[in-house]
Every structure is written in C-alpha cells, then in structure tokens.
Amino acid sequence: MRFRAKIVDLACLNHFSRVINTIAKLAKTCTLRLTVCKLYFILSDKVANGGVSMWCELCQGNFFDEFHMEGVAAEHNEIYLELVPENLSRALKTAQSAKAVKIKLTNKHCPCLRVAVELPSLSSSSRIVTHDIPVGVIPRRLWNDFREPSVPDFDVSIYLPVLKTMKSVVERMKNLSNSIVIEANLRGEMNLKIETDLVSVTTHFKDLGNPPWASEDGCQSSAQGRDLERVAEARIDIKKLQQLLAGQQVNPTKALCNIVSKRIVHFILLHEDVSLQYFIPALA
C-alpha cells in the first residue's frame, strides 16, 4: 500500500487548502478514500441516530502535479484512511507561499500522512517543514460502510439562495431557537422559519428555481404532473445547518437542496472540481 502526491501550482495548493478547511469545519474525524482518479472525504455518522453525513469528491488531476498510489490489492486499488481533517488543515496553513507540497503515506512508528512543505528561502537551499499526521488504516472488510450515500426519493428539489445571505439569516435565527424548519415547493419558493412559544420568524425566498432531474427513463423530468404549490418541509438542527454554511470556503457554482418531508434535507454544493453532499436528518 503506497501513496505519494505533490502540488507545485500555488493556485491549486490554495484551493486544496480551502477545501480541507471546509471539511475540517464539518467533521472532527473523517475517512479519506484514495483512488487512482479521485479523493473522497467521507463522514458517515448513522443518519438513523441523528448524525449528519458528508460526501466530498475531488478529481486529483485538478489539484496534484504528481499523484501515485498502489491500493491494498490489484483488484481493490484503493486506500481508506481515518484522519482528523483539522490536522491536515493546520499543516497546509504553513504552505501558503510554498514552492511545493509533498504528501506521502509513511509508517515509522504508526501510519502517518507526511506533509512536507518546501518554503522559499534566501539561500540556495530551501527550507522544508514536515508535519506527520497520524492516520488509521481502515481494513478492507469495513469499506462497505463508506459507500456513497444514496439520495432518497425527495419531495422537492430547489436551488439555494446566495449562501452568504442564507448564512446571515440562519445566524440571527440560531439565537432564538435550536431548530429551524426548511420549507420549499416546486415554484422556486423557500422559507426558513423558527417557531417557539415566544416568537415566530419566517424568511421567504422566491424565484430560486428548481433543478430539472433526469427521470428513470433518461428524460428530463422537472415538475410535470406534480403539484407545484405542495410544500415539503423538514425541521432540522439549526447548528448543523449553520456549520455547513459557516464552513463554506469554496464558493460553489451551484448549490441546491433536496427535501424528503419530515425525514432528511440533502444539500449539494458543486464547484468546478469539487462536489460536496451533506445530509442532515429531520428532528422528530
């Protein structure tokens, strides 16, 4: 089992850094899955127990100048590691003006991701700062626990308003209640509301648009044959929503959410070379 990679391009390095910062704000520990073409950051708290889950996918070719890996076996050419993303985020903070960053899986006393940051120096020799980040190697028999979460059959799918706007609304509301209700319909309307014994506050968004989703037979099915006014709603933990919005360091080109009434809210944030899915279960 081997892995080594190198980033030389500063823009790619800063972009990678921002992605890791976002992950670190969403998960204390997560699973890093390495394949030949992609990296995945996975958090799979059991949604049934009220945990959130996350699935973030990056194409390695958009970030790394060199990328070599050999998985556990020829037919299972993948590596699954458990790590604390905050540790990786910290290591990359030292790399903001680096000439190159190398990441390598090593095993001295325990398995580690070694992040070697080559910094520019005034003399001819360059300075290298090394961080060893402990990781756990996840055995093959447990890999099935980290498959991509299936998207439940949702009642409404809607584009999100500007995330900054949504974030400031949610931050104000979180001082009033621990939970928030997200409502949406197929007319591109969405409400964020909180209701307590003392106060009821609703913010309305209109003209957000609803994504066209391909139906089973491959035709684009949008809202045909569905009641456009019908509202789907789910009450979720406001802190988990705020965490998602506050963690966004990568401005997505598309952001949408799918609501399964009273069961789950599934957020999808798409960037040219990163996609992040985030599932927040509804509260009873």
Contents of the next structure:
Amino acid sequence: MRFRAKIVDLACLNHFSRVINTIAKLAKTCTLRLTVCKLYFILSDKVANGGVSMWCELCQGNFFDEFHMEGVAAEHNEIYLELVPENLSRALKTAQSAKAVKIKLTNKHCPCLRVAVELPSLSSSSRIVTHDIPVGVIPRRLWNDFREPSVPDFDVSIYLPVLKTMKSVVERMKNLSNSIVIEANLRGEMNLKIETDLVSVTTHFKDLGNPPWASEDGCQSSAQGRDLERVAEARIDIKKLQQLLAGQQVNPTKALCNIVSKRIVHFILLHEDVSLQYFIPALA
Amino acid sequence: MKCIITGGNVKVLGRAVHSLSRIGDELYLEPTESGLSLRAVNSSRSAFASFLFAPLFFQLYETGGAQPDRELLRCKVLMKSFLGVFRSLPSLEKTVGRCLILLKPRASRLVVQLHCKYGVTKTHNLTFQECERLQAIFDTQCCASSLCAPARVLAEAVVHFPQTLAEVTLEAGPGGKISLRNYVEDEAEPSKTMVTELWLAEDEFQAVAVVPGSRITFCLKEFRGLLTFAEASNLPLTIHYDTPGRPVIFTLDDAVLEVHLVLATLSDPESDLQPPAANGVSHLPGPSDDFGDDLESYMIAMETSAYEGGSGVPPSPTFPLRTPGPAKSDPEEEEEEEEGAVPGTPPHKKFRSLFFGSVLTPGGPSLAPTQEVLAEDSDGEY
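Can you now output the form predicted in complex with the partner chain? The one shown was the form predicted on its own.
Every chain and every other molecule in the complex is listed next, the one we just looked at coming first.
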C-alpha cells in the first residue's frame, strides 16, 4: 500500500484546505478513501452521530500536481483510512504560504499520514514542517460499510436559498428550539419552521426552483404527475443543520436538498470539482 | 520610587506586563540603581521572568532611596490590577503620551498615572504588598548550549503548534539543524496524537553553539509570551540551555532593557528510570550525579527579608533546611519516593527544576535550623 501526493499551486492548496476545514467542522473522525483519480471523505451512518452521514468527493487532478497510489491489490486499487480531519485541517492552516505540500502514507511507529510543508525562509534553505497524523488503515472486509449512499426516493427536491441567508436564519432559530422543520413543495417554495410552547417562527422562501431530476432512472419521472402544491416536510436536529451551514467557507455553485417526508433530508452542495452530500435523518 | 515613561516606551512597558502576565498572578516591582525591575514567577515555581528597564528607558527615574544605607522598597501588586492599566495596547499607543509610576509607601499606594490626549489623565491607585526579593539564580555562562535567532524566526516556528499544546521539545539535530517538536507524554497513545516537527536551518540563526544531539523540553505558553514581546520589539532572542532537567534561559538584550525568562525543563526519562538505589551507591562524582547541588546553584528563590539585619531571619523558614554542598540525599529522589508512596497518584511529568525551594541566604549558609514561621509560604509545592 502506497500513497504519495504533492500540491505546489497556492490556489489549489487554499482550495484544498477550505474543503478540509469544511469536513473538519462536520465530522470528528471520518474515512478517507483514496482511488487513482478521486479522494472521498466519508462519514458513515452511525447511531452515535445521530444517524448523520456525509459523502464528499473530489477529483485529485484538480488539486494535486503529483498523485501516486497503490492499493492492497491490483484488482482493489483503493486505500481506506480513518482519520481526524481536524488534524489535517490544523496541518494545512499554517501552510498558507507554502512552496509545496507533500502528503505521504508512512508507517513508522503507527500508520501515519505525513504532511510535509515546505515554507519559505530567510535563509537559503527552506523551512520544513512535518505533521504526522495518525490514521487507522481500514481492512478490506469493512470496505462495504463505506458505499456511496444512494439518492433517496424523495418527495420533493428543491434548490436552497443563498446559504449565508439560510445560515443566519437557522442560527437565530437555534436559540429558540432544538429542532427545525424543513418543508418544501415542487413550486419552489420552502419554509424553515420552529415551534415551541411560546413561539412559532416560520421563514418563507419562494421561487427557489426545483431541479430537473426527471429522466434519470424513471423513479422520479412522475414529478409532473405529482401534485405541485403538496408539501413534504421533515423535522431535523437544528444543530446538525447549523453545523452544515456554518462549515461552508465558500458559497457552492449549486446547493439543493431532497426531502423524504418524515424520514430524511439529503443535502447536495456542488462546487466545481467538489461535491458534498449530507444526510440528516428526521426526528421521530 | 518615581518614574516617568514617555512616547513609545509606554507601549513597551505595556507589552512587558502582558508578557509577565502569562507567568504569574503577582507582579514584583523592584527599583534598583540599575533600573526598574519587573518580575514574576508562576505558582509551581517552574517559570520566572524578569524585565529590567535601565534608567535611560525613563524620562525620569528616581529610586527614592534617600538614605543610601537603607534598602529600597520592593513591592508586589496583583498582576490583574496592574495589567488592567495596560490592557489595551493599541489604545495605549494611540492615546497615552506619558506614564507616571509612583510608589507611595506612606499611603501604601502604587500610583500609575496615564496622561492621555486631550488633557485626560487616568489615575490608578493600586494597593501593594511589601515583599521579599524574588530572585532565581541562574548563570547563562554555565549553559553548554546557546542559540540566538531573530524573534520572528522563532515566532514563525511556534505558530505551527496548537495553542493548547503544553510543551515543546527543542533538539540540536544532525547537520546543524535545530528541530522543534510537540512533546508527547509517554502515557499518550501514539495512534491518537498528531506529531508536528519543524526544522530550522543553521543559517536562520544568528549564532549557534549547541552540543550536538542535545535536547530539552519546556513549556510553550510562557515562551510564547516572551516571543510576542521580542517580536514586537524586534530583538534577537538567545536561548541558553544545558542538560534535560536544568533550566533553560531565554534572554533579550537591548541598550535600555534586559529580559530573562527562566523555565524548568523536563528531565530525561532515561535518567529517571534508573532505580534510586543505583543512584545512591554510585560514587561517581559526575556532574549529573548531584542534582541537588546543581539545583541550588542554579535556581534558588532567595526570598530575603525586605528589612535588613532582621537578626538573621531565614528567608523562607518553612522550608526544610539543607546545607549547600555535597548533599547526601538527593532531594529529587526524596520527592519522587514520597510521590511514589501515594497510591493512585496519577503519574505526572517531572519538571526537575520545579523546586526553587532550597534555601540559601546571599550572605552565607549560617542559618539556625529552628525558626519561627513568620509567614507561611503561599506555595504548597514543597
């Protein structure tokens, strides 16, 4: 098993560390899956986490100048690692002016992802900082736990309003309630609602638009046939939603959510070469 | 004592207070002929800092020692209240033109007056306590290794470590490179902790005279405080150190300012692992054998009475008395044995130089063993 990668371009480096920062805000530990052309950060559905799961996918070619990996076997050319994304985020934080960042899988005392940062210095030779991030290598028999979640058979799919706006609304609501109801219909209307003994607050968004999922697999093709006014709703943990919104460092080019009534809310954030999916289950 | 500070020097003083506030809860002020000394020590006595401002630093400097034979008044104030005066450094720079510090022994007040823009005068009347002299004894000349670098280089080096990190290990590696690494306790699981290491090339330093392979571990918090001061003042910082367990001394030197920060270092685990018995029968008078002696000659709180001639009252009478010289029993080991006897005590890091506590008077070792306790030492460490 081998892995070695290098980033030289500053813009790529900053972009990469923004992605990592976002992941670090969403998950305490996560799984890093490496394949020849892609990196995945996966948080799998665990009851301890409140059933939240995450799937983040990036193309290595858009970030790395060098990228070599060798999996356990030729026919399973992948690597699955468990790590604390906060460590990776911290290592990259002080690398903002780096000449180069190398990431390498090593096994000295324990399996580590070694991030070596080459920094400019006042002297002739550059300054080298290395961060050894402990990782756990996930054996192949467990790989099946980290399959890409399928898009649920949703009742309503809708584009999200500007995330900053949504964030400030949710942050205020968070002070009043522990859970939030997201409801939407196929006319591009979405409501964020909290209800307590003392107060009910609803924020209405309209003209958001509904993404055309139609012809994908026939499953959702009946959208036209459905009642456009019918509202799908799910009550979710407001903290999880707030976490997702607060973690976004750049406004994604596309943000949408799929609601399965009373079951789950599936968020998809697309940002050029990065896609982030986040699943928040509905509260009982 | 009366002194007046003007212009940019007010901010320098303010920064010094900020740096000292990282060390202890009390600020010791000592006016001397060579300048005003501000000092602090932490509660476990593993860190000591002193800032000596030369008379030239001030527009006016009077020690107030009218009678030449009488000792000058020393005092300590609560760090919190003194820091409060200099809390906001930007506003200090913007608004304060002149600062007056006045020690009024009769009124038992330390007056700090800030003369600001638009004729505003802020007067802070602080209570103080007369106190003993706070002095750590150390000698940079005895240190086997020393390093000197612009503060900026070191400040840029420590940013790579998390704010919560307690200790850092400095090592003179091969090829003249100096490395800094976060210290990981033995108990910590290696699979849980991220290890950050940084190498600085020899030519980033202004001077390097280190024993190859030498390595020390010290607290980062106090060092960061000093670095902030040094970086703002644009002064090079010199690090003097010796073997693990002996204090590391950080110094800044300027025409009108002399700064020392003395920090305990973590003793080498290898030498700690030696069974105490083996140490006891060892007859080698090697330098590493008698820690007690080294300690006393290195780092002693000479808390001499503020009043001279007080019939030879020992400085801190509550301490068990030890005569300096070839001590039979190693104080270090006693301490460890005692700790070992307490079941359930969590294993802790052994800062060898925690024990400032051995007593020596500057005059000589002729002390009566039984003395009335005048004031309980505030420190329960001993």
